[in-house]
Amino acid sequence: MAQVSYREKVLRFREDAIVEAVNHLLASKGYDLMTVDEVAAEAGIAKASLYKHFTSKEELAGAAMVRVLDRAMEQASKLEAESGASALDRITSMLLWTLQVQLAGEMPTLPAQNSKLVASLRANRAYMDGLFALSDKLGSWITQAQAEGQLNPELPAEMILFTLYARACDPVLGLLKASGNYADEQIIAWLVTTTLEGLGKRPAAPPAPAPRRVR
């Protein structure tokens, strides 16, 4: 195996460095306020110095979103390979990841209507390839549960995915959170459950039947 330079190393933990602070911003103000003089500042490197590393708002952008990809899809292998484990389990074992990573303040939102931003991330491979790979794999455990009866059969596959892909910039998240009303564990488990489970009221369970008399 070829060692890794100095310099390389060095190249690698800036650009990881620079990453990172794009997708704080882009997760605490968003795209459309987030500059690229704020990127360096967070990064602790000269403006010029990112340029070297990208060179447009719209690719840090595109590097922050494959890295959350490569991390989604990294989680979801690791719940296909739990034996057991049910379509409908692994799809809210994914929600759940994915709510605690927003809360956590990692996941970056970009606004759908900036079409130059659209349009750089349609151009970006990386980004496209993770974006196919996760959603065909989060697909499969879709059909898989509304098979089993798990989930809506009559709902479109694709559907239920948008769904489950707009739970990660879902603003209810961060609201319940700075109310200060609630804990963390329960705003995610409602969530969880509105997601997957609707708005509506609960059946209540049926009494239990009186116990018979012995004559």
Given for the second form:
Number of protein chains: 2
Amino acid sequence: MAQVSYREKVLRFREDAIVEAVNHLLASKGYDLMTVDEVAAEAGIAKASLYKHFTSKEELAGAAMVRVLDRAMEQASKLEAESGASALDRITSMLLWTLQVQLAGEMPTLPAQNSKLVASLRANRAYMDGLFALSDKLGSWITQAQAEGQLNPELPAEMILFTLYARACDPVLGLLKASGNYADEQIIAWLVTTTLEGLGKRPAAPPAPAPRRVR
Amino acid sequence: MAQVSYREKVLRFREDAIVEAVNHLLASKGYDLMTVDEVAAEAGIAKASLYKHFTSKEELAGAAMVRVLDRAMEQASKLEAESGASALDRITSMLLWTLQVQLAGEMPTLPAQNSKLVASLRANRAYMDGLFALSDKLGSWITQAQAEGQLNPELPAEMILFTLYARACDPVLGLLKASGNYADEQIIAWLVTTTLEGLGKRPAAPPAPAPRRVR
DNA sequence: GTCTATAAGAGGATAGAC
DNA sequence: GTCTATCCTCTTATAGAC
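Target state, the form predicted in complex with the DNA; input state, the form predicted alone:
Let us now look at the entire complex, which starts with that chain.
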């Protein structure tokens, strides 16, 4: 636990480079079109060496997902430390964060249909732990926001959670960006709005809360 | 144009079976995991024979997409023929229809990241025509609904259109179904609600329109 | 643990007989 | 146009030297 040898540090550094490459490739071309050769090339390492660190392509994908889950958890903890934010504020901030990650081309996405991959993820302890930890935290915010009347209490919290996860890789963002007609901030603002308020016109103008300045 | 020979009828029938198989496989496993061998097997034909009808895997995918676009267009035309429905009613009906198709496991989905496939689709005349025809019709409904104050007029019509397309293959539906906790109708109702009204609690109860009975 | 070289196999596409 | 048999490329994964 205590002393980390130099060798081990180098090892960690290598693995970080590999996972970083996987993350990038998953975000840009997706799991099926990503080849292990590409990962090795982008990480600047021989493929055979890569297989000393990770024993399969599925494990590579798992490592990238663990990384993004960790980053999300870190972000969530940061928001929780801030005072004066409602549960809805925190949820909105997380949604914003995921959209920014996606817009930056750093959101890895995996095909839910690949049963071999899914089985590997389910057997991946770090992945499952990270997923449950994040879901627990977000879930508690969701039920709180529902109790406070800020999220629709008639929806199961589970569904709201799924929707937040789904919007983290919503293709609408990519389509709007590809059209080239809108600024990034505009795109993100629209996605947040439609996720929370839908496509319909609100029946009454929502009373705009006075923006609270943090000093 | 007039006389269709018996041989040609048989041909069409074969091709329908092939496209049907592709549609099913695209919906269940997706493009990358679908193999041409599977398509041939499910269509009850040898692979080499299949290649006499379609020259590539991309073309197979294109044919399946043309089929679903045609079905959607047919549905839209039917809605347009009905009187007494507002633009929003029609849009809602189309959303409902796509969700039902998805729930039935008949919604083919393609990876937007596969550039080779995308290029093939763009060069596919029937696909592009079908896509534009449907988009035009839906687009006109959208702008009408916006003018009538039923859809948020501050959103570009284009974004609303993208969102409708995206919800047609929203993973949330599959996640809710996989949880096994909810009835199909319930799942669809929630998805329609969140798409149009979002996750947030509405500030005022929307005035429920008296249900108009069709006699 | 890193490399070069290669095995092993899947999957898209085709040859050629009928 | 349909079939069987085959080609060939791409990709995952490993052998074995250093």
